[in-house]
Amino acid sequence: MKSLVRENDEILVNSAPKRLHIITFGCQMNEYDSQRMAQMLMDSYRLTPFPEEADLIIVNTCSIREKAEHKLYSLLGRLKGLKRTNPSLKIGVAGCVAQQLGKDLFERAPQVDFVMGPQGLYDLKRIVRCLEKGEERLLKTELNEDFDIPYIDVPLPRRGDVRAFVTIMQGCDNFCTYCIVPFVRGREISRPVDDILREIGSLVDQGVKDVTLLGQNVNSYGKKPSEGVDCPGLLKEIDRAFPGIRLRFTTSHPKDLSDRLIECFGRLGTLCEHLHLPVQSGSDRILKRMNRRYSRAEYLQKVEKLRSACPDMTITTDLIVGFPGETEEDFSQTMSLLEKVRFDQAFAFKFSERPGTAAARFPEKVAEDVKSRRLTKLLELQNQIGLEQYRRFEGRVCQVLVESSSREKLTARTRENHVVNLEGGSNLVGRLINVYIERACHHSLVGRILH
């Protein structure tokens, strides 16, 4: 759970009386989503930090992993209290729970004032017009195929960000047994390339020098007909437009990694050489119960190809154990993949039902404590191969963007998209600096700033 400003940010301030706080669960997505809320609404609320100084508060939210809801009605409860002191104040419930528990919210937990969803979040402005006549439980959950994502026009809520995301696309056409993205974010929706590089011109004016391009499915960008330019198209544009910046996309799904879109690796100056490419399982049996619709030696050649492109790449994946109908077999392939692709990081968890799925309604069902006990042996093994893979950074010089500072101790992230840690002044912030890494850690290396 993030809130969209922390205490020590610089806020920017404006003469509006009232404030907003905005809560995040969940994915860059998600946050670049809370982001355009407090765009939309800068011109008649301020940020604030502490949701006990709010006049409105919107809980953005995930629906991905389990117990979404439960933590949503606990927040809600602590929330109930404040409208109790504040009977003025308002809350909105916005995302994928929104979307998927659409009115059934305001009988649950009646202080909520409005609920909209990912694409209902663009008519923000005039839902909170309407609350402040005097209107009550507004609803704005509708999924339109025929949807386009609006243009905002106004600056960064906050001043000084170094990195910044850009939604390219949105929703999913994919339909994996497990996931209840197309059911909550509705099928894909591409951005015009204009939009695109517009919004980017104006990040780079307010000193953004690191780009990740989002999307539910980020490289089936533009597959659709109407659409004219695809992913690698896009990538090209970006380059020619901004060759200062870095540039990156998440989160791809195997089977749309095209050959044109591994060539942009290593030929494009700005995409940085990182990709994170989810597998989700090393079993051909379980990724057919799952409709990934590629295969273990389909994504092992993808993997190859992309080393090949580019000997530098550092790839990080998803990983789903407990999978219904999983055995120790299909665990023990995707263990195996784990040794031979060799990720610097996987980002692993325990198969939870999500309502409405396919996989919702599979029979053999995997128990708790397998899960947990495959789990556990799957990242004892990953934190080995990532603490290996790391170590192979130690004693090389490489260039960072050094993106914030906390006490004479400075963040930097390098172009494989590991995080550095440095001591420094703030004044390298924003700056490209080179360092000597002295040390690799689990998640993260040691450098020291070579002068």
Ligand code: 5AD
Contents of the next structure:
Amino acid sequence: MKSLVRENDEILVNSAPKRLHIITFGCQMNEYDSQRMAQMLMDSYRLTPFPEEADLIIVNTCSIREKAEHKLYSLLGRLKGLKRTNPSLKIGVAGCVAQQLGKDLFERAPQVDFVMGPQGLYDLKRIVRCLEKGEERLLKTELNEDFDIPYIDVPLPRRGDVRAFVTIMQGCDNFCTYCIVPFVRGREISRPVDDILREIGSLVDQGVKDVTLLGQNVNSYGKKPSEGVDCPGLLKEIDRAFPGIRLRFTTSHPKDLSDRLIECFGRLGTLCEHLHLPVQSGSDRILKRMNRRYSRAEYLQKVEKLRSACPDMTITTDLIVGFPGETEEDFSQTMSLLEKVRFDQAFAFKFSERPGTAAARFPEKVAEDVKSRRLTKLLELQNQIGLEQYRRFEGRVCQVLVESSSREKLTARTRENHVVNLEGGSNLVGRLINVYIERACHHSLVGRILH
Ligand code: 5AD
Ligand code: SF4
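Could the form predicted together with the named molecule be shown next, to go alongside the form predicted alone?
Below is the whole assembly, all chains and molecules, this chain first.
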């Protein structure tokens, strides 16, 4: 759970009279959506890190794994108390849980004034105006197939950030059997190239130097014939327009990772040598049940192609353990895939049954203690592999982008997406510098500035 602004965060100081507090759960798409909400309301609301002084609180929710509803209700319980001290406070719930629960939320939590899904958030300004006029219980949860993501032409609320995210598409058409995203975020919709270029341009003008393109399935960007430019085409346009930046994208589906896209690594100067490529399982039987539409061998082949295009590439992944029907043999296939690929990092989750998904109806559920045991075993192996992978940088000189500073300690990032901790002055924030990598830790590197 994150608040959009923290104390001492450098934010655009606007003179708006009212105060807005946004709490964000979940992925980077949600963080981006929260920023958009703040942008949309900027002429009448300024951000505050303190919920108790807010006139409007928005909770931006995530439903990808269980406990999301539980967490939301307990947070809403706490926020209810604030309404007693400030009766004019308005509370809204946005995002995937809002989409999933819809008007039921008003019954379970009467302190909620409005509910809006991931498409509905673009209507936020109108919703807030209606609330201010005294309307109650506003709901915006339709999902439209021909929805266009609007361009919001106002400055971003935060300043001083070296990295930024830009959504290039939203929704998903893949229907992996465990996943709730296609139900709560709707069909895939790509943003127009010109809007993306304009938004990156505005970020670059504000000093951003590292841009991550976001979407549930970024490499199927522009797949409708009417859209014209596909993912490699978009990367090339961005590379041409902004040759000074570092460019990344996430998340990718292995089945849509084309040879043309692989060729972009190593050829486009801006494109960083890092790819997040969720594999989910190492067993063909489970991949089929998950409806992933690639085999273990096809995944391994793509990894090989990536590494021959770019030998030092960082590859990270997502994994699910305890999917219905997963046997010890299936699980050992996942463990052996980890040893084969040697990911730099892996995000592993216990299967969580999501209402309305196909896998929620699958038999042969795996017991909770078995899931926990498998997760622990998998993380132990991955921690060891991850550390060994990070160690390949020890003794090397890397160019890093300095992202932030705190009391003479700097946090920087390599092109391959490794965080590097250094000592140095705050004047280096936003600069590209050469560092000597002294040692590797779990999930980070320690470096020394070369003069
Ligand atoms: N249970 C467990 N993990 C899930 N993920 C998505 N849905 C589920 C689920 N029902 C994981 C996948 C995905 C990541 C974002 O979350 O690994 O790649
Ligand atoms: Fe979910 Fe699969 Fe779509 Fe990813 S590709 S958002 S896991 S349905």
